[in-house]
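A lone chain, given as structure tokens: the form predicted on its own.
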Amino acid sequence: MLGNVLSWDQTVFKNGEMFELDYVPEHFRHRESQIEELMFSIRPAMKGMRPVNTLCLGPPGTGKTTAILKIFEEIEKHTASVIPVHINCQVNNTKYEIFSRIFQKIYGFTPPSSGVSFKKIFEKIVKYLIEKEKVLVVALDDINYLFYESEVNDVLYTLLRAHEVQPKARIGVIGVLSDIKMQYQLDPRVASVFLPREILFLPYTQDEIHDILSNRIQYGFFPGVIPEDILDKIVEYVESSGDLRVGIDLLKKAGLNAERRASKCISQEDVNEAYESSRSVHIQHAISSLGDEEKVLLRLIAEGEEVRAGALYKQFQEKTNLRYTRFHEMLNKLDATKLINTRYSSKGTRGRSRLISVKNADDILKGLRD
């Protein structure tokens, strides 16, 4: 029995990395045929011309941004001649916020946040390029949050028609896009130039989670911290899940829930209270790139019943002030991150109306709180 029990000073994890989401594995496993397509799209930047622009379309949690970062993280290994870019639309979301990223990205330092021009900073840029005869990769992961703040349209033009003002701009795009049934319509001057090429993640099968997870419980735990049927069970939440960070997640908090035991080993009541929170990851990740008038938002369509748009419209605005076209804009934000629920009804005296709801109100309310 005494055997089972970390003293003061034990771990269960050997390399606790192995189970933060933002991990790059050395070894990325399952997505060789990705990886391939994407190569292929980048290969021109590598003899000086510009790279295919591409679409990474797939569910979360397929392995489309570990794909580019370690694509990335190669091109910078091996060449001087590509600059590769990886933007997290989460976060900056405008056009300004994207190439200021790009900007330092290049000269490694920010631009100051006020009193340049966006001009100035697109000039310093293609000038940078052209001079030292550079190719630029840019990544826009979750694009999609470009098209609710009515941005990619103008991020796109400006970044793939810069050739036409600077004819030896050599710059080229991968967008990923986490709901693959979107219809990405762009203004057309944009959809001529852009034609991506599209790579689809599908969800990973159960023997490749499996094969996943036990590669990180390899070098992440310690030798048999995790029974097999403990393991087959994790497998079994992730498959359900649909998404591989869901079973990462779970994995580290389970460990977690072991060591607070004293205990040198996972079992199903460390599995199971883990998975309360870990189910909720994806929700925990959207909120987290919400601004506050999406939480305050947000917050309102957990704490009540399925409403009308108009009705919901009322409460929003005596707590915002904001008008009803960014009402909008936040609503279809939170629609497609899979936040909340919206269906139309025939019902009323002004025709079709839209009721909004959230299916995890209690969770969705855990992580505005969190």
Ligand SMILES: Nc1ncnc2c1ncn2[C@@H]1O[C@H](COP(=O)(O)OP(=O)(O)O)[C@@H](O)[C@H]1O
Contents of the next structure:
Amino acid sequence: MLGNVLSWDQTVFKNGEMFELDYVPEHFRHRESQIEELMFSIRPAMKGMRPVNTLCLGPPGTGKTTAILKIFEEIEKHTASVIPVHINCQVNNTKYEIFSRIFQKIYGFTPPSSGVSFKKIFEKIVKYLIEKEKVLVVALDDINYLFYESEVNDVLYTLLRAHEVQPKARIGVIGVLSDIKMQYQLDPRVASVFLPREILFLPYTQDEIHDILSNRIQYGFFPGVIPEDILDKIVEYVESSGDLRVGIDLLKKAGLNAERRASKCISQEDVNEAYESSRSVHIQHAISSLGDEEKVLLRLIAEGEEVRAGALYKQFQEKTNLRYTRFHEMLNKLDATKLINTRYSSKGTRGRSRLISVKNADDILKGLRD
Ligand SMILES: Nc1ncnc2c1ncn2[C@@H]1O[C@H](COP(=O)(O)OP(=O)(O)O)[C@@H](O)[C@H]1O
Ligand SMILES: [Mg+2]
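Any chance you could show the form predicted in complex with the ligand after that form predicted on its own?
What follows is the entire complex, opening with the chain shown before.
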């Protein structure tokens, strides 16, 4: 009985890992111009020059991370003189962690987590670059996670002014930011050295989404698993959220639903059932990055109606006793991750005030419970 349920020929997945969100696809189309632009920034590094600092901008699920990983893969294959380091700032969000990652990439082992000063780690990195004549390219992915910690100024300042301390150190930065509207909150002294070229990643068009998902389906599922009209429906779902992740996750979950029915073909029902949870994939993703106090704040917002920042702070302070500046930083972080909406009221007797609300209160409260 069990053998039957688990037997290989029951599966719709030819290559299931292709539906994991961290899978780096072999075929990466519709981002040719962005890849070209990124190469333009990095190319000087291959000639021993400092790379051009760059900022990739675009909403979630538009291929920013994948573009960088693909390029870094190529660089590692073809040049030994450039060291590309991709840093997920959601995971490594302090200066110390970031430089530990760079150190690890260079030396192949992590510096001890205590007892070694940041200064030592940084000196060793720079020493290596100079002695071996290597150029370092650091991608700070989802750099917005450094903003609330105020670490961003420190990290950028250290990386970008390294050559002033050590004239032969060659380091370039590629920032990745998931929110086009977010203004950077950099120190003037950092802003004056970080004047990045900007590369835009706009949401994929319907045809592009269709093409990308078709490709994933072709290699990831057995033939005939997804009827064309059902794919069209999935493309619609993806387009409405603007996030390709929703589509890939939807394919995976719909495929699992079909398998549960012991069917070799995904039905509309399998997709509909999966949609609820796929839609909240980016919500869960974002919530998992929050600290306890940020979760308290998010819950307050999700449980209430649209609220003025001042009134919200009063409620928040009762629970946490935190200062307004911390509260303000947290609001900005929640705003950047698109978990909340903020807007300014039209000018009333009390002047303009910031109004805060959530888009999907139910999804968010559920995400906070999980
Ligand atoms: N052009 C593309 N071709 C194939 N897969 C893509 C493409 N763009 C994005 N993806 C896939 O969509 C998901 C989200 O892409 P990602 O690069 O993580 O987006 P971002 O970093 O902009 O949020 C990933 O699973 C990735 O494999
Ligand atoms: Mg990304």
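This structure is a prediction, so every number in the text was calculated from the model and none was measured. Positions refer to the first chain, counted from 1. Just so we're on the same page, rigid core means the largest C-alpha set that superposes within 1.5 Å between forms.
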(message) For residue 325, does the CA position differ by 2 Å or more between these two forms when the superposition is done on the rigid core?
(response) yes
(request) Spell out whether the Cα of residue 362 moves at least 2 Å between these two forms when the two forms are superposed on their rigid core. (result) yes
(request) Determine, after fitting the two forms on their core, whether residue 298 shows a C-alpha shift of 2 Å or more between these two forms. (result) yes
